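Take a look at this single chain in structure tokens; it is the form predicted on its own.
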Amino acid sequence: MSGDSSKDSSDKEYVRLVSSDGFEYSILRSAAAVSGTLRGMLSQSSNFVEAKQNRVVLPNISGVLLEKVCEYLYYNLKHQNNPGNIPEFDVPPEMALELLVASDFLDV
């Protein structure tokens, strides 16, 4: 029984995110955390069905602009505590514009 302890903490140390076209990505929850929106969807106070399966459904966030919000979310959380000389996130510039509504969706 036990072992089932261990594999319920570790299933919730870990979301999966999921875009438009099908493409999941497992990242941790501390990651996701980054952004408010997800923060707030993955509560364990809420009713939100997201925070009961560890599953968020982006309908309106493609695969490959999800793979780089998860890239951005994991570069937050590596460097929110290193106030110093932080390295420039790169952005590519034909995703440029969709990245900013995503995050603006996302609130990151």
Second form
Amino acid sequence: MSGDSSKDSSDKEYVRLVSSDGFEYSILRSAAAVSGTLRGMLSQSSNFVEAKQNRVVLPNISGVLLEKVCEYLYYNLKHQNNPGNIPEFDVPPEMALELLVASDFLDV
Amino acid sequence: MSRNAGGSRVRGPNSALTEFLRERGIVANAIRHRYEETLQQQATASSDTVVTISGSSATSRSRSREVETTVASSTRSKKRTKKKHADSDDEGELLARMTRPKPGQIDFCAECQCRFTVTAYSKPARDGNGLLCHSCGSKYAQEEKQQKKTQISSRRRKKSIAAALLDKQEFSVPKLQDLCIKVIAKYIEDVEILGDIGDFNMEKIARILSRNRSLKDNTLKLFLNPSIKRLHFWDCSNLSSDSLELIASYCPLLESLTLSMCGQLTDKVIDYYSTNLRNLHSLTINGGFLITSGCWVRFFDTVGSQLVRFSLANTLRFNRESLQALVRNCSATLEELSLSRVGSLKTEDIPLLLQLPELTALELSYMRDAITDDDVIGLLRVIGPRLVTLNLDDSGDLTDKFLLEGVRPYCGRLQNLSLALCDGFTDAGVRDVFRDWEFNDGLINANFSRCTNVGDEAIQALIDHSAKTLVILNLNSVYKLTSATFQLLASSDCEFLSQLDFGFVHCVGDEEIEVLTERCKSLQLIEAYGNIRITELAKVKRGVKVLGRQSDSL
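One more: the block was the form predicted on its own; return the form predicted in complex with its partner chain.
Every component of the complex follows; first up is the chain already shown.
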């Protein structure tokens, strides 16, 4: 039961994602890191303004889509360690096309 | 003096003393242990003889001594802490159980020191030196449960991964992209549900599906729409020939069709296209190697008269006959012709192209049978004046003669010139083409990659000639260039230059790249693979992408 304190503090850290219509979603940093694009943007070793402010603006993704993306990020985070037997993630067909474009952008 | 860290087998030279000791098996640690043991024994010899055994760290040596002397020292065995917890656990526990107070007897709790009656369920203390009363024991119950849980779940996970590997299944959480594609494929019939998202987004999605290699028979229908005129599929490797036929039946109004990596394309499909696609004027096929020459002949005989653009790559079955049919039928309309890696064509087939007077763009790249000067010069004499684009990549047999007698006199309208991998040119030859070449207004796109004999004079002449018009310049592997050329490039006011490739040109360093990004206002992309003199210190202007710096990955 190792309690790595540095890991704990970064687990508790939240980052913010802003959609095109101004909705802000606060999610765990570790959840955001599931997305390759976000991980790069928020990487502390880069000089990006997103990393300094812990806030990523996504002007090409709407609020509804971004919410679904955040839902998926948590779903992925939660089931990372037990991929054999996990519940299905529901994607409503009306969103599917736009969600595909968004998820391709976010590399997720 | 340092011990081998990390178990490395590398041994350097040692002194005679070290070698002697090692041979005899004399180890300093062993000596220290033995000394400490004797000290302990003396210290505890007179104390009480209650046997306590530290279960978790007992080793065989200490155990045997305990049995003999019935005096144990937990500190001693702690010093010898090694792995093999499990083994010693079992055996240590066995010994501990033998010497523990039996159920029913009274004992003192190792933690809270209260008197309690030993039962069969009394837990041993953490450090093994006694038993815990009920309340102290239950404190740790929660912890133990958690430990067990994680053990079980990790064991289960390993099992599921192993099983999945055997079944060749995926064992990671599915990506969101894949989930979306699955849903899209499921609802493909139902256009109302998916909604209309416009041509531009459709093309984007086609690209994404190609990148994910998900363009399959069941996702193809998503893109087929009776009204569309342009269709570009970059990866058709998963499309069967029946699906490819579907394209023509669903989209009879197609005017422009691009199919890359279409290995499953057969004669039947091409025949169907030629009859069904009445409006087709632009066709690009890359990798359709199953199409026979005869089929191409039939295709041109039917569709040839309306073709404006035709591009073919990577097939061995397009030969002189096919080219003849093309030329015969398309002479009035064909404007752009591209034949790349078409292995069956020979240099003597080139004169056939003389019958295509409308050509403005010509590509004959990577021909297996290398093109000769005379054949191309003969061609340029007739079609040169109209040519805007000329690509003769990998034509190593071409020499300066082609440049001076073919390009210079005839290619007045040329804007895009690609002569990559043509190492038959000399510095002087290329220089002489561009020096005072008033006949030509300036190149937009120039590619001299891997023309290894080209040097300063040539490229400087090119810069003098085309500085005002150049947008894309590729000088990859033109290693003879010196810094002077790049200084000239920077000072020549190349206001439109946006893509520059000078990979493996050793002279380029931080200085040159800084002055280039400073002076060339439109520069967007620099490819600098293999330029060891460019470091991360180079001050590159904002907005300019530099690819391939060694420091980027170190």
